[in-house]
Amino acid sequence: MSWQYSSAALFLLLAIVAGLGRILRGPTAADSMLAAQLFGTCGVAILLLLARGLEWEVLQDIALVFALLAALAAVAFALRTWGGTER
């Protein structure tokens, strides 16, 4: 795995830290899931290098369903927040 590949997921998992603390500290849910929306974005980046340092494609696999679980989770928590259609 070349150093480009380690020093960009380093710095991606800093920036997970640093969402970690408005996740703590957020005054509003909406921080608090623009963070959680952060993790899934920077956890997809993380698969996504270290498939193509370490050559493991199923990583490939795992990032996309780790995005498609990181949009719904946003659409639901929309709807339970702000709320959806009457019915």
Contents of the next structure:
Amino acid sequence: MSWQYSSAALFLLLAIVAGLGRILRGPTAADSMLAAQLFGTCGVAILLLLARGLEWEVLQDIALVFALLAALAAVAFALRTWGGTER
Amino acid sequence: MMDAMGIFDMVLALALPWLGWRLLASPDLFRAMVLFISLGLLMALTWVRLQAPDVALAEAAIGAGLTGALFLSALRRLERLSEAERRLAFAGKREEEDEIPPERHRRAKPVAYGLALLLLAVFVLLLAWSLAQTPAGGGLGPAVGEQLGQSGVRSEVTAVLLNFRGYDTLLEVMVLFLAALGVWSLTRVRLPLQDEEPGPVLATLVRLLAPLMIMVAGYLVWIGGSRAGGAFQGGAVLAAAGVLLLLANVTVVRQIPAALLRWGLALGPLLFLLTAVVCVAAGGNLLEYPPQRAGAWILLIESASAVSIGVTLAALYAGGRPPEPPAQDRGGEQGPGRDADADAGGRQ
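Structure of the form predicted in complex with its partner chain (previous: the form predicted on its own):
The next block holds the full complex; its first chain is the one shown before.
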């Protein structure tokens, strides 16, 4: 695996770890949730980088599932927590 | 290079337990939930690094996606419940709390921590012992590889799950089925009564995402024959489509006949069980498919199971059996009393 792919993946993982601070500090629920969404995006990017770097196609499927299901949590948050209509 | 990936693994190994600890220690339930979603993501990455893409797929679908939506909805319900309870049972709760004397509290804490530490120590010892017992470079991998030709599929994991140890998967499918039965026997689902048009953003998102999710679910079941994927992963993604439709409160969801849901729930377990019985009746072992048709059997069982797992997980999210009266009339749950009233009103 060439160093470009692995160092980019490492950088994105460090971005996730840095984002953990945002979740812990908040201050609002939306900040935490958006940080989690950022993790989803970073995770997809890491998986795609590893898929290219390791030439391991399965990782693309995992990235696809991640991308699809990250949207689900965002929708649930927008409807159920973020001032969603009374249900 | 090796070095960057080494640091990558180190960061993962450090971040994962730290995240788990923060998640358990968080007094704020919402924050704990967001941390849980993040934990699911790091978990999936860890499974990828451990060369277990099947588990990573399941973790991505269930840990990071479905559970997040489930927790968010549960949290909202909890908040409303606790508000109502605080008003109703304020006095009663106070007395109950006072019954435990404070000195017993103080004594219970070290005992609980001691027990937890003891269990942890036993667990670590067991891990070390089993690690010492495992022959180097062995495991069951080579044995599975030898027999792979007979299994009808090219993926080792699917071969084990659906062929070599098919009864494990049969029992797992049954467990999910029982879980859904348990929830259905407790309560009836409460869908919002009114027709609420989802906003343009949500409507577009649902229109784009739901078909894509269903397609990906089918893809995962199909690809499970040759690499990572399979009924559980496909079913989880299918369930995500169902949860999305439930969240958006699309009219179509309320118009699905209850009988269709019941059949969807039972399809996978029923077909799996029938296959098992037929295999025994034909003189073989439980789930011993004819070798030349094994691939087709596995695909059939996986497809049916994926549908059932999808319906089951979505039903678990909905949290009850489908509403009894035809949905297009009045929707939602309504007792027979309300129906009688409406009839009387019509006659007058």
